[in-house]
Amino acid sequence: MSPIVVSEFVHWLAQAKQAAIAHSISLAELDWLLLGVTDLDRLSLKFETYKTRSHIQCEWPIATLQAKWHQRIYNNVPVQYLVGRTPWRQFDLIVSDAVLIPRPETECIIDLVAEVIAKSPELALGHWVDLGTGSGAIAIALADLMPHATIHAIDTSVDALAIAKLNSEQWGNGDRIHFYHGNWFEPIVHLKGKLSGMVSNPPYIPSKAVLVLQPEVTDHEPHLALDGGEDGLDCLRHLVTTATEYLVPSGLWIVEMMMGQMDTVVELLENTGYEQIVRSQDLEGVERFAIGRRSGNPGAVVV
């Protein structure tokens, strides 16, 4: 930590005010920054408190923290990575430009997963997988979830895996998170029918509107975890039509999706013979999730 000047700090922290305002981004934002590199916390930098002080601790020097907030307000780039770290259910992950930042909406995702093990508590026994893992998020809060399930963490990227390596080591569960690195179910072929659950945050964007995003997601989030091809629905399709090799019978298959694609991702699973059909919304009204079975009777999990 470097120690910074009260009085040097209060004089950044107006003009950082200031230019927050004048670009229309929240000072939620500045406070966010401040929490995750000083060792100050809500109600100093609600009250002031911290004027009466000598110093400021912070990880940065005053030069590299008007540097960082620079970059938020000119070159739009998100506040979570120039922290490199970010909230996420209960936990606080490491995150970098080389993974997307996982978004509150996805968190009803392994609330889901909850509810769908406490009716068949079997499924918590086995193999799941989190396809297209990013940052490790959902791998690492099902292994939470499920502490006798084994988890399979799946990413084309190798530096998106290295932060989801650190991420899962962090939180201790590092044991029963496998890693690999390849595409969708391809790097786990030797779990062919062996699987209780299928978890994904994929691609859905179509490939013409990642391009016209907000400047925060387009110009700094990895494209290849956005980009879902013409229509958004090329990874969704392949899901469906893959996973039902590899699911047991009554299998869970769950996914993320954006909002207008539920009535053709339902439709794809009706016709590839999933059961149990679900839509879900998440906590803004819109339908988000689908759920699904592999059809057949379930037996015993293979473990």
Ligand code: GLN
Second form
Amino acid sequence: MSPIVVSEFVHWLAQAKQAAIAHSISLAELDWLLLGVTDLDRLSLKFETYKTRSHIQCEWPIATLQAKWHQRIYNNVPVQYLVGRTPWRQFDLIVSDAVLIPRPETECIIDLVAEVIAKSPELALGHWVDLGTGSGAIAIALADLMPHATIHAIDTSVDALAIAKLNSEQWGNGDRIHFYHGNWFEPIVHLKGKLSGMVSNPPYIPSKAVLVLQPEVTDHEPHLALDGGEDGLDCLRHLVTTATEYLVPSGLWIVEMMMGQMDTVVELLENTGYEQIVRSQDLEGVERFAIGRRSGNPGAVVV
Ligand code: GLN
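Pass me the form predicted together with ligand GLN as well; I've looked at the form predicted alone already.
Everything in the complex follows now, all chains and molecules, and the chain you saw is the first one.
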């Protein structure tokens, strides 16, 4: 921690606010940065009680703080990458530009899994996979939700896996999550017919659309985690068709997708041997998650 003289901080903060307003960036983001890297809390920021102090403590010297805010304003770097962390569900996760910033809407996928295991508790004892784990958010939340399950987390990016491992270690379930480098199911062929559940937030944005998202996303987040091919559905299709070989009968298949993809995914699930198919919306009312259960009698032996 570096001490910053309060008068210098006050001077910088006034300029930082002005720049934010001029560039239509919410002042909440400035608070987010300061809450992340200084010893200030929400109340002292709101009521400016820090003004009575001589110094505030910051992870960086003031020149770095200034440079980082500059990156937010002029280069559209997401504030989560500047701070290097983001809150997601009850976790505070490390993020870098090697991983997609876990989104609030993705938090719902864990609640949907919780609903399914409440009805089918035997699933919570088995093997679960998070395909395209990125920061490890879903895998970590699954490990937390199902203390007796074995979680397998896969990503094709070595740099993302390094972040996911750090996150799982800091949340104390590093020993319960097995990490693999590779493409979708390829590293876990030994789990064919053994998965109780497959969860994924795969890349699902059409390639051309990836290039015209908000600049924070297009210019800074990994396209590998966003780009789902020409119609955005390449990975979703692969996950539907491949997972049947891997899931136990009645095993859960659940994925996130974007607006407008649900009909195609549900039709594919219906034609590929899934049942109990459910369409689920996010908190904004967008059809965001498809759920299916692999057909077959749960008692049947899988060979
Ligand atoms: N929901 C993310 C976004 O809005 C995309 C995530 C993904 O492609 N899986 O950018």
